[in-house]
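One chain follows as structure tokens, the form predicted on its own.
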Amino acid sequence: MIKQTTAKQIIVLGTGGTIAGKSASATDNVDYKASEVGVETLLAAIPALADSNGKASYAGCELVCEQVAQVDSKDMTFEIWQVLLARCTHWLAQPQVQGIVITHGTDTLEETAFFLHSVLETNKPVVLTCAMRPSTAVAPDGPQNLLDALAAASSEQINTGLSGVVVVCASTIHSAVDVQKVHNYRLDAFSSGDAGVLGYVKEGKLVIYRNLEVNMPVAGINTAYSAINNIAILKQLPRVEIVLNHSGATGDMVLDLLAQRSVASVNKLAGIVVAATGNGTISQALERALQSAEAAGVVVWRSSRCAFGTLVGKADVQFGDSGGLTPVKARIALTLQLELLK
């Protein structure tokens, strides 16, 4: 059992990912396993956190760890996001808590930073970091990024009435909103494309461009916060799926997912994300498939599988508007909604 204290206090929540990856070389950054090394170790292995007692600290601040989960981050659920929002919205509540640090796999780091966006009313930072190399690596970016993070979560310039989850990586600082993975090597994999990034950090200290998004309704979720308390207990959100448009769509697997509502065992489709092309182009066979699944009351959000842009609407525009959002954000954003506006 952790021991309540006054001292001030940065949480780091552990997930596992490539910053917790170990590999058989050093030289080795693609054939790794990750999620191998717990968050304590990850904290110990970095000289400039160990203070005078040995523990670990931050700018006069105590690191409290906690392993929530150890998964390569393609393997991230639903599940294991009930626990993280649980933990955050517990560890958030401590007067003495500063802010709060999540270690996450790249792959669907967004996803993780959108979701806790929607869900989590606070004006303490909320910080979820990563690496593109293993922990073993040569030259590891883990321990930069990390201490890039506990840079933010302790940050005035965050922590004054402010709200909002963020993304640190390569030094620099995403919102969550905005931020989605743009390469599958490099160590700058991520971009906030045409919104920019919020800022950098250099050498521990903050450059803020422009300021957090306070943690406000986005694509139509507009409900009491009293309301989101509840995702923590469900046993399944409704499922909403992503399909994609591109040269010789056809609309076979959305009639596909539309014959499993009449099947008892599975979890009904209640949404489709079309990733659409360009501007929010369909083809024609898709469309169709598409207007039978709304007709089914199935509910359809339009976004563009373009990495940057929004959709610009037209007025005689079907399906409804991710609020340019990406395929994988309105996807959350959708399934959300449709819990809480049951």
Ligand code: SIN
The other form holds:
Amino acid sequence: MIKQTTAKQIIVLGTGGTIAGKSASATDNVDYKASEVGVETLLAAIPALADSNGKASYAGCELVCEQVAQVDSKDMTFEIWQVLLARCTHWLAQPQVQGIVITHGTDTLEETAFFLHSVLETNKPVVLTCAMRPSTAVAPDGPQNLLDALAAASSEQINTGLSGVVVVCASTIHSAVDVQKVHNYRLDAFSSGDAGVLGYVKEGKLVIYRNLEVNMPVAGINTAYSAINNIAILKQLPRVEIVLNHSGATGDMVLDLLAQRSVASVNKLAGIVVAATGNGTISQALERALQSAEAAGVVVWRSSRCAFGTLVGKADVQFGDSGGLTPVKARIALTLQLELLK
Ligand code: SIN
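What would the structure be for the form predicted together with succinic acid (SIN), rather than the form predicted on its own?
Every chain and every other molecule in the complex is listed next, the one we just looked at coming first.
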């Protein structure tokens, strides 16, 4: 007979990153190998999570671990996103599941968070967390970040408080739309820019200042990507590249991409996001190359390489406006949009 689970559960999905990293010396926070320690071991290393039977639990919720991947997040792939999405969809549909925590590398965490935010429809919290120091460090930040993420995932405020995909790092709760990594070393490595953080985790309690609506539309961009109900079986998403404007930008990279595209038989370039300077400016040479790309059928979106702010002024008539998304998030939005429009 199959035993029905009635206990509340929080699901902890491991994907790797520095939080799961190991270094040869406890005082070395830089020269380590990411993605070495399994998610179950990470939880077992936090004594506060052991219940009276020695099982991992948090606030009365059983913790259920799954190792979805074990990668440095610079090597995160669409295939891993597909598995992650499938596991999130599976678990979120279970009534006993309060929320999900995903452990992830910091380097591309904002991209996975934005992807999941764009395609998952849920009122339950899905909380990505990470660490800047490896698990072997004298003072690792991962255990506290994990505890804070569990507090967010076990939030009872599902309808009035926290819901949807968020990021917890250094006691701070960020929305998947606004969060970006802004520092390469500090433990508090993330910022939500002008939009501001969603709130904080203080001693296991959430202080929420604003909430994120599930699938909150990004200005000018269709984010009903959950309509792509076959993401799980897609071989790949349309190919979109990011091109940076800078002093002396020639546009040669775009022309090279177009040349490759003309001979490619699979995964042809479908879109380009230009990380423009300032308020969306592009050198004349790069602009001409991007016009050629558009003329060849490549969709071009303009974003800004500035850390903060959204493009201000007239709606872009020449190239698509990335709706205030950073270049890396605009790339994801454009791939999903192109897939949706197929
Ligand atoms: C990674 O992104 O996987 C490595 C770096 C980090 O987690 O801080």
